[in-house]
Every structure is written in structure tokens, then in C-alpha cells.
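One chain is shown next in C-alpha cells, namely the form predicted alone.
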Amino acid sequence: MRFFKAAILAGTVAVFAATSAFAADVKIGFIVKQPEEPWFQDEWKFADVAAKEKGFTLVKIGAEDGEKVQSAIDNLGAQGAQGFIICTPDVKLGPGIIAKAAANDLKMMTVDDRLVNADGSPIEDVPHMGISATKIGEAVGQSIVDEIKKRGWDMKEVGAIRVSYDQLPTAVDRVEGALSVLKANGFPEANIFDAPQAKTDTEAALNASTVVLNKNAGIKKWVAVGLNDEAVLGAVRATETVGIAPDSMIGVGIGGADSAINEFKKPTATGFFGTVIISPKRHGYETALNMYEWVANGKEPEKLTLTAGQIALRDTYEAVRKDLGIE
């Protein structure tokens, strides 16, 4: 009997040891297009949590253009990785990314931005975790409409800055979702002004928004929508530069990044009124976990997973973050 017990114990230990050794051999890449942005830093942070839990190696790579993406995938192949998650700098690189992944025998899934074919249609064969961009945009628009009404503004006297990055479908969906709600509530289309940004950061948004404000100096009340918090913060900074008071600006961002939270923490309220917080926890932790399960256990992720967000204001952001599992 003792012999059998010892054999069973030895076998159990061997199984755990083998499982642990296999996990240690799993290597997964996480490629992002703008590694300096807080959103991607948070995704990496939560992906690290998954890596520690499961015992696999996470390789974090920033790839700001197509050439760096190709190099990053080759690099992962050379390191013996089995798969990667990617937010590409250009969704039109999709077919090339898929071919490069196949050449390196790497499983892949996308996060945030979905790859498209040459005709602009989504590549549905690659598992993707993204954001319901239109619905989130509509939440932004509704928040702005509610605040316009609360302040008693006449919509005919209000200008809207559309901070745009139209080469990214997600950006178009978010912005148009917000503007559709504004227009449905009587906001004049003639009062919506496009501010195309060269990059998806605050400085580019500030430059683009300043041009709009200078061209329409007669308008004294403004709202702003954009792809992310940085876009809207750029518009807010632009209004400050041209002398528009904070209470004459309603900017609602998307993301709930540190830049937005820091704005809420300022002792005096600014024109950055709110943000739709989308949790980077799921996008970092869950994608990394899904890729591990695919590599280790052959469990392929769902082809499409869409996450939602929640409006947070200066006096509610702490409760919202806690509710979304960020705090």
C-alpha cells in the first residue's frame, strides 16, 4: 500500500513539474503601436499579471510602423515564441502580418484595432478583442448633450471640434457615434468642425484644434470629441490657449487613461468634463491569458470579443474605476 501511495504521489509531483516546465517554455509576444501611451502601458501591465499567474514569458515590443511590425514578428520567431497579440500601427497591414506570422509558425490575435483586407473589410479569421466603438461614441455624445442641456446652452451658439484620425476605422466609428447623438438632439451640422490630427496624441490634437478655434473666433462655447482622451485633452488645451474659459468647454474623452485621471485630480475643473473608461485590464490580461490557453491547451479564443465602457466624471471616476476592476 505504501508503495502505491508513493507511486501516486511521485506521479502527481511529476505532472505538476511537467506542467510548470511547459508553462516556463511558453513565450508570448505583445506588440503595440505606441508603447509610450498610458493605455498600452496598462495593457502590458495586466498582461504581465497573466504571465506571472501562468508562468509564461511575455515579450513586450513597441512597433510604430509596418517595418518594425515585420521585424518584431521575425524577432519573436527567432526567440522561439509560440504566439503574439498585436495592436498594429496600420490595420491595412493585416494580410502582411498574417503571412509573417504563418512564416514564423506563430499563433496571433489582435487587440484594440481589427485588421482589414485590401478592400477595407475586417479579417474575421483572426481572433480579436476590441471595443464597441460606435456604442462608446454614442455614450460620449449623450454625456455632452446632457451637460449642454444642464448648462442651458443654445446649441445654435455652440461649436463642436471633431478631432479626427480617419485612417483608423475605430476612430471614425467613435467620433461619428458621438456626433450622431449630438445631431439627433438638434445640434447643427454646420457647427461641427473637423480637426484632423497627424498623430493620435495630445500635441497633434492641440495643433489641429487651435486651427479650428482661430478660424471660428466668434464661437465662445465649445464641445470636443475624438478617438481617445489625448485627442480631447488636446482640444481642451487649445481652448485654454485662445482664452476660452473652462466652463465654456465640454470635452469628453475615451479611455480613462492616466492623462484623464490626472485632469480630474487638478484642484480646479478644466474643460475636460468626462471620459468613457474602457478597462485595459481585459485587453491586456484576458488577451494574454487567451493566447496562453491557445498555445498550452489548444483552446482557440473567440473570433470576436467586444468590450464596453462607462462614463466617468470628475466626481465619479474613482467609483467607476473600482467598478471596472482598475483600482
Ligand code: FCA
Second form
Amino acid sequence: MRFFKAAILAGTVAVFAATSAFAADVKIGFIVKQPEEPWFQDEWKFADVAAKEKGFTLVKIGAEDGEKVQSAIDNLGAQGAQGFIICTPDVKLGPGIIAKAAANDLKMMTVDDRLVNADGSPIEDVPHMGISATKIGEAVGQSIVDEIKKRGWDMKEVGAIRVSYDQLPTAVDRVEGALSVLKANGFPEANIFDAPQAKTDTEAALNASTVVLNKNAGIKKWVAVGLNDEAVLGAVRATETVGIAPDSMIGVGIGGADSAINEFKKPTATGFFGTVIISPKRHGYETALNMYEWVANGKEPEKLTLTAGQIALRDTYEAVRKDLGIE
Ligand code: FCA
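What would you give as the form predicted in complex with the named molecule, now that the form predicted alone is on the page?
Complete assembly follows, chain above in first position.
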């Protein structure tokens, strides 16, 4: 009996030792399309927390174009990584990314932007965590409608800038969600103007929005929607350059990372009225943990997880961030 107990104990010790040695061998990549964007930095930050907690190595790579994505995946393969999480610069690269991952024997999951097939349909085999884009867009639209009413504006006199990036399905769902609420509340369709951005950053949105404002110089009150805070900030900066006062602009973004926070921290309110705060903790920490569980314990992640958001304004964002555990 004593012998058996000793054997069991020894076995337990051996198993523990094997697990921790294995955790140290786990290497997971986290590839993002725009490493300079605060949202992606936050995702990395929370992925790092998971790596520390579980004792695996996290390799963070910025890949702004298809070529960089390909070499990032090869690089991870050469380094002996077992899997990666990716927010790709172009969802149409989907089949190519999957082939590259397979060639390097890497498990993969996507975050934020879901890969599509050649026909534009979502690739459902690859585990994905994204935001509930339509619902979050609707929250944007509702807060704009509420504020329009509060300010007593006549919707017929208001223009809406639709900062668009229509090659990305989640971007379409977000802006269409917002605009559907505006239209349902009587916002005239003819007053909605498309501002297609070449890239999903503030500068591209500023350029696109300036064109809209110059073409419609007769409209003096504006609202703006876009796929993220950067898009809406671009529209806000554009209104400032053409001399539209901050209280004649209602821009509501999506994100809630530093781009929005820095705007809320300004001593006086700008046209950036609010944002729907989404969770970099879920998208960074949880995806990294999911990948770790897959690599280390063979537990496959859910095929599709859609996360929620919460509207925040200048005077409520701190409380909302606290609530979401992302201070
Ligand atoms: C997309 C956007 C990012 C962020 C993310 C959740 O990737 O480009 O700004 O909103 O979805």
C-alpha cells in the first residue's frame, strides 16, 4: 500500500513537471494589421497577461500588408511556434493565410476581422472572435439620435458622414447598424454621405470626410459614424478644419482605447461626442488563452464568439472602462 501511495505521488510530481516544461515550450504568435493603433496595443497588452499567467511565449508581430502576413507566419513556423491569432490587413487573404498556417503546421484563429472566401462569404472553419458589429453600430446610432433630439436639431438640416471601408464586412455591419437607427428615427437618406477611406486610420478618414464637407458646404450641422474611433476622429478633425463648431458636430466612434480617451481628456469638448467601448481584454487575453488551451490541452476554441460593447461619453467613460475591467 505504501508503495502504491509513493508511486502515485511520484506520478503526480512527474505530471506537474511535464506540464510546466511544456508550457514553457509553447509559443504563440499575435499578428495585427495596425500595430500603431491603440486598440491593437491594448489587445497585445492583454494577450501578454495571458502569456505571463500560463507561462508561454507570446510573439507580437505587426503586419500591414499581405506580404508581411506571409513572412510573419513563416517566421513563426521557423521559430517553432504552435499557433497564432491574427487580425489581417485584408480579409480576402483568407485562403492564402490558411494554406500558410497549414504549411507551417500552425493552429490559427482570427480576431476582430473575420476571413472571407473568394466569394466573400465568411470562412467558418477558423475560430473567430469579433464584435457584435450590427448591435454595436445600433448603439452608436441610438446615442446620435438621442443627442440630435436633445440639441433640438431638425434632422432635415443635418448631414451624416458615413466614413466607410466597405471591403471589410464588420465595417459595413457597424456603419449600417448605426445608420439604420438614424433612418428609423426619420433621418433623411439623402443627407447621408459616403466618405470612403483608403485605410482604417484617422488620416484617411480626415481626407475622405473633407471631400464630403467641401461638397456640401451648405450643411452646417453634422454627425459622423465609422468602423472605429479613428474613423470618426478623422471626420471630427475635418469639421474643425472647415470651421464647423464642436457643438455642431456629433461623432460617435467604436473602440474606447487611447484614441478616444485622449479626446475625452481635452479641456473642452470636441465634436467627438462618444464611443462604444469594446473589450481588448476579451479580444487579447481570451484569444491568447484559447490558443494556449488548444495547443497545450487540445481544447479547440469556439468557432464564433461575438463580444458586446457599451456606450460611453466624455463624463462616463472612466466608469464604463472600470465596469468592463479594462482600466
Ligand atoms: C477592426 C478595426 C479596429 C477595431 C477592431 C475591433 O479591426 O479596424 O479598429 O475596431 O476591428
